[in-house]
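Heads up, the chain below is alone and in the form predicted on its own; it's given as structure tokens.
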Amino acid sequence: MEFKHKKLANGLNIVAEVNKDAQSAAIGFFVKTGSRDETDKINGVSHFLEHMLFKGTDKLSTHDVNRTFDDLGAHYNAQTSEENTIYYAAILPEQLAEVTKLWCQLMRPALRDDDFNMEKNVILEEIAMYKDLPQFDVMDSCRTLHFGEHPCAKSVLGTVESIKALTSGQMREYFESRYAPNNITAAVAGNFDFEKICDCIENLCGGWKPKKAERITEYFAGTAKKEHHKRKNLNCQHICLMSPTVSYQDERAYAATLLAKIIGDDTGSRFFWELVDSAIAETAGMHCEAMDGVGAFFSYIRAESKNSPKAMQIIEKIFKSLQEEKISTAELQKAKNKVLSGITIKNEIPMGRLVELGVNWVYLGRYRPIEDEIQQIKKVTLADIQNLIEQFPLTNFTQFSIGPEK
């Protein structure tokens, strides 16, 4: 595989990993914007805007967009997080130029008032739908509780109130400030002609005007607050815990990923043996989310109401034991094997490599080949894990739970 990079005069970065042995290709536009870049007044606009791009441009209708993607045979989608909005497509190499042209056009959408008013109802329905999913709701609410006044506290979906009050003018203003070319990375992976794709992107995007698109990235240790909400029609307790850890830019993020695997992987972890295998909880897992300038461990537990106090006792015991009983060599090696398998399998296809390629450039401003990532995982030591535990004790967690009224 060969890495290539070109920066347009307006600041848009094109990063690519060419693999002539691949049977497919993938392209993605990574916009460094998400709910953390919004104000409370326009919370949810990033996700709403993601929907609006598929409504077309001044020259392309919604029907044109859907038909073109379909005619090309593209596997396409988009996603919005607290920090990034990503638009992507996986396709046959011979169709890559055409799907690239389509995405370039869609990155400058019409944002028509009629489309905006219609899509607003879709967003409100989506908020209602996720409110009916306790697992999503408890984790979203815990994030807000954990981050407090920090920008990462904002929900990706926004609130019913913020979406109802949002105007198309506010969306256009947000788009102009955040979808600047110097805040966008175009990533391409697989079997393709780099120069041809660069020419395509430059021809269609080279005239975009750069703008200042800053982000607040200060570290935040979390509030460590505890809240419980009662809700009708629930039979189980849904519990989310969050505690601080390192950012994406910190090399210790590899150790944090491994620690989360040791504690809360869905098989063979401490949570699994002490909570799930013992039938105290139906589900118990942990993952590490390393973000821009800040990071957090997320734990999600679902258990019968009668078992939830016992589940929390066990979790606190597990967290405390980390500071008293060191992680074993066998536990660390097992976690490494799992993470390395996941990385290798995901990166065997261009679509898997695309996300790593784009995200690494957005956060680090550099290329990180899979071989380097594998080596970083392999070289994590027990001392690295223990130092992380000492600096970021998991006992200092925020807790949000939702359970039945009785």
Contents of the next structure:
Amino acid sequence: MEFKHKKLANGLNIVAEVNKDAQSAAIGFFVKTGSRDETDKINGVSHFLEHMLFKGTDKLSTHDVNRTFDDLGAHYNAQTSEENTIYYAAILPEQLAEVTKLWCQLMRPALRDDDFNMEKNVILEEIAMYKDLPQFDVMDSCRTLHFGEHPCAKSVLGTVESIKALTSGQMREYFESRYAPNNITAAVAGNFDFEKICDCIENLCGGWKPKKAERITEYFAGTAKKEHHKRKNLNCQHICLMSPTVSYQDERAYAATLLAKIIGDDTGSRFFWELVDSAIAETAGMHCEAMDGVGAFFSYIRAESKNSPKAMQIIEKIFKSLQEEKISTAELQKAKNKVLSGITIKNEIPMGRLVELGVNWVYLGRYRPIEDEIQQIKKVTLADIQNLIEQFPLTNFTQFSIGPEK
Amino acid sequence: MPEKTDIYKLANGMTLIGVPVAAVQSAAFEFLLPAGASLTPDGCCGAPAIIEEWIFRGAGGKTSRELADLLDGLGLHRGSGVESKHISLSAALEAENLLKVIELYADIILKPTLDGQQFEYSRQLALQGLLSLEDDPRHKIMLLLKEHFYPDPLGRNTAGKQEDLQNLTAEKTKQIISENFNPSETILAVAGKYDFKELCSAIEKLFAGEKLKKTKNIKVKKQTLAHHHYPHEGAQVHIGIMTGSITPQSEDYYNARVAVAVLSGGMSSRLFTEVREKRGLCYAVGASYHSLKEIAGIGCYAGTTPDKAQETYDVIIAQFKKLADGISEQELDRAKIGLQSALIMQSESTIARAGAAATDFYMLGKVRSLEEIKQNIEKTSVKSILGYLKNNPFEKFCSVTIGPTEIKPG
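Switching conditions: you have the form predicted on its own, so give me the form predicted in complex with the partner chain.
Time for the whole complex; same chain goes first.
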């Protein structure tokens, strides 16, 4: 694999990893913007705007856009999080230049009022859909509770009220302030000609004017508040726990990832043996989300109502006992093996590699070869894990749970 | 890309398939065990969901914990599932560990401990799984749709029935395992980086001792297509619709696949355009082909708020029916390109390749090459697709809704 990088005069970064053995290629535009960059008044605009990019430009109608993607046989989509909006397409190598041209054009959308009003219905449907997915709902609500006044508390989807009140003018204003070339990274992975793709991006995006697009990245350890809500349509208890950890920029993020695997992987973890193996909880998992300047451990537990008090007792015991019942060498090694084989499998596909490539550039401003990532994971020691546990006690968690009325 | 699929059959009938994937360091495999939901006796609905979990709780003299530690130590990414005819056990891993892992899976399949206390835990998990399905209408509706569309026992709910799960005993479940774990109908497909010779001799050593068993026959009831509503105080009405199609053995198979792609391939396809883009009725809408060996269907899902449910249903049905009126050459081209590029992109994933090879062999008795699939998609034409739609019109539908309000099926 060969790494390539070019920065356009207006600040847009193009990062690429060429793999001539790949059968496909993938391209992504990583815009460093998400719900944390919104105000309360326009909450949900990043995600709504992501939908609007597919509605076309001054020269392309919605149907033109959809048809062109489909004509190229592209697998394409977009996703919005608290801090990134990512547009991507996986495609056969011979079609990469065409799909790149299309994305470049779409990055300057028309944002027509008619489309805006129609798409508002789709966004409201999406909010309703997630309301019927308690696992998502509880994690979203827990994030809001955990981050309190911090910008990361904002929901990606926004609320029914904020979406209904949002105007196309507000969206245009937000677009102007966030979609500056210096706030965008184009990443490319797989089998392709770097010069050709660069020319293509430069021709279409080189004229965009740079603009200041900043973000507040204050660290916040979380509120540690606890809330339970009853819902008449639920049958199980859905519990989400959050506690602070290191940010993406912190080298200890690898240790944090391994710690989450040791405690809450879906097989062979402490959660698994204490909660799932004995059927106290149906599901119990933990993962680490290292973000821009902040980080959090997320746990999600689903259990029958009669078991949930016991499940919480066990979790608190697991968290407390980490100080005394230290992580063993075998536990750490197992976690490393799982993470390492996951890296091998994911990176065999250009689409998997694309996300790593883009995200590393957005957060670290540098390229991280797979070999480096592997070395970083291998060199995590028990002492690193133990230090992390001491510095970020898991017992200090925010809890949001939802369950049946009876 | 030149490719050569390896196939090896044991004397007891078990089939081993190897699909090489260039330039990868991983290997993936999938076992298809003939012990799916439709093969369990009446009154035991859900037994495979217990079995799929229980067999991992100790095997070959190793305790549950020893076994899990060994599998995790090898960095395995594992999955398992229950389908109509099979329990599938799959995993992806770094290629150098393949033989060690296959050896452990042979123990799990052939020598599970099946301890009584562990059975109770597996059963409790299956019961909780069933309960949590009540909180997940989008997942639940797809199980219900298959249950109502496919004639019994083919469509049996893979998550099980509460009463049956409560009545099952360890002894009864052991008996089901001993009857259904039949090597003569077991398929193992491996994809990625492997040495087929080594693999064959390992499989011989591990599985050849198992005797050939008689194929189990099931009696299939008559198919009835109707509408079913399940009340649920949620935010949306979840709509599932399924109509008949043809199985992969049919000459018209590729015509059916391309027709579904015209209806619901990419974002320019008819359902997405008419339901979401033009009318803003849904966020999620899509149709896909689904097949068992005996019978196939095209299933569609849409989720929408209650006041839009009837219109959503009506628009979807109208689009299904309209397909036979004609499709354009451009629509055909887009559908073909979409299917072909998906095929090539999936071919890069060892997990997807192993799964596809095992399913192909079960359905067709052979593994289709990528080239063969590509050419067959290419051969379809507007005429051939309309011919297929004329002979297999979308007239009768099975539908299921879950939500706060009901709809009137047309």
